[in-house]
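What follows is a single chain, given as structure tokens, in the form predicted on its own.
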Amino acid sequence: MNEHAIKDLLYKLADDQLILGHRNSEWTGFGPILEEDIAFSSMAQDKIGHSLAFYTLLQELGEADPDTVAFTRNANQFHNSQLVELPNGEYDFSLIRHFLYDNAEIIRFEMLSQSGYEPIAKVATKLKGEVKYHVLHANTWIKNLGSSTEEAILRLQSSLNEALPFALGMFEHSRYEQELVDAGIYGGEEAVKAEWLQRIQAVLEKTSLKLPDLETLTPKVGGRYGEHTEHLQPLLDEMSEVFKIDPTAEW
């Protein structure tokens, strides 16, 4: 197997996790009510562990050690999905990202579990119950707030609208595709989205929130191979101030 195709697979998964981890963890004392504080807190320090999980992987085939990956790298060396890097905006906003991604992130877990790279299907089936867990999260609040208020259901409604082209950005083929569905490696993007599309709709068709007709929504794509927004610098840039004081120190 193609080794730089499974790094290509591996860097796309660590740096979603790592880059919405972060983003995550700016809602801890800033959550609408105190069990959403602690909850964005948790599934924050879940996806940081994901995503050293596989830059152990990507170090065990001659990668930079994982603090080296996550913090001396600027944003075109990236490969996160242009979603996971926007701010956080307002909790309908994060909400739905959330909703998005992890409905998302779960398919692709249970479908590496069965991968042929038996490195990536242990770490794949020792974390999906993480993300499964991360799953009902966000399931059960778009349920309850998506039916509950007018300003709510149309807060979300606009949130919606507004992230469904970088979500669908998280599909993004990769330049090994074809390579990594023939050897067994990964289903592939395809089969996931369609995938995805059938959960959220089917949790969407119990609120009052509509999925945008995707016929007439460009995907924003681009992050898989260093095209980002202008928020992933600054992002990059904090993330990695402390490290960056004395990259050598021990904790």
Given for the second form:
Amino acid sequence: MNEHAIKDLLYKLADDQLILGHRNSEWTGFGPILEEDIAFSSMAQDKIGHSLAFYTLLQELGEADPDTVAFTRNANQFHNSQLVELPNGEYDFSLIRHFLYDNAEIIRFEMLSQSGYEPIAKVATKLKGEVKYHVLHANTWIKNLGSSTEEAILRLQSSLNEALPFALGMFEHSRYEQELVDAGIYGGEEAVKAEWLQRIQAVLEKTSLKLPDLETLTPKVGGRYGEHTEHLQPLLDEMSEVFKIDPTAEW
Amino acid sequence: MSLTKEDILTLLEEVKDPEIPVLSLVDLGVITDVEVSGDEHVTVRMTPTFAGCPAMDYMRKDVERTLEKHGISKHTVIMSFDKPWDSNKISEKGRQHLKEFGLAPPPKYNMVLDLDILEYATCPYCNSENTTMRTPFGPTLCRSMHYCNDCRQMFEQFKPL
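Structure of the form predicted in complex with its partner chain, given the form predicted on its own:
So here's everything in the complex, that chain up top.
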């Protein structure tokens, strides 16, 4: 098996988690209600823990240590989807992104828990149980708010329309896509996307929200290949500020 | 005198979860294996509860400190996902201690953890099952928040995972 293919898969998983974890952490102290402040802070902690698990697998494959990998690369070296780097916006946008992202992530982890590459299978088996709570949280709020007041529905619908092209970018194929599928390491993005559509549709059907016609949308791709929006580099600069002052500091 | 696996497990009963000081790491189920080799080298294997739990590194160091306190200088503590932790690994004694501490123990489940189980909790104060989950995210990653509709108190549950 081509080691580059496995590394590419691990980078995309880890970078998504790290970046969304940092975006979620920006809600700490700013949540619309105390429980949501805590929820986004907890999910941030989980996701950064998940990124560490994947960066650790990368280190075992010869990459640099997790802190160096997380805090010393520039935007064009990151493999996260553009969806996760977008600014938080209002709560409706963060909630929609969380709903679209975590419903995809749990499918990835379920699939990877069956991976033929054992180190990934072990980590995914562990993490999928934790992400279940993220999905439960997202789906509950989408169901509640998506069928509540006119303003809530309008705002969520507008955020859904805005986020969807970026969400489709999550399923951008790796250059090793077929190789990974053939080797039984990963079921592939098309399979994840098909299952994801079914699951998010099932939730949206219980609300007044409508899924826009996907055929009319152009997915925002490039993130998996280091092409990012103008929002990623400033986020990385902020994340790595302390690390860069003294990379050898002992904590 | 040679040490056995059981001796080490007994010593490790002293190490408690830093956030739930009544629960030992052995009863929590995070100690997955102990080996004592011929030259008295002790290897302890641990598995994280939640991958992002900041207490895990503290727990690992606490295990090392406890081994040294008992004169075991040759030791290795390994943290891995080889045997992933789940809440069914909390022992009966651990569950009892959680309840006495005022934390609802996680419900036991058979293999498939579905939404019903995540939302279900028995009130640790009055044993009522007439409870409502308020949020799956509590003061620590391993706790969710619930409300008892009978005794009308908020309570926390150690989450099923």
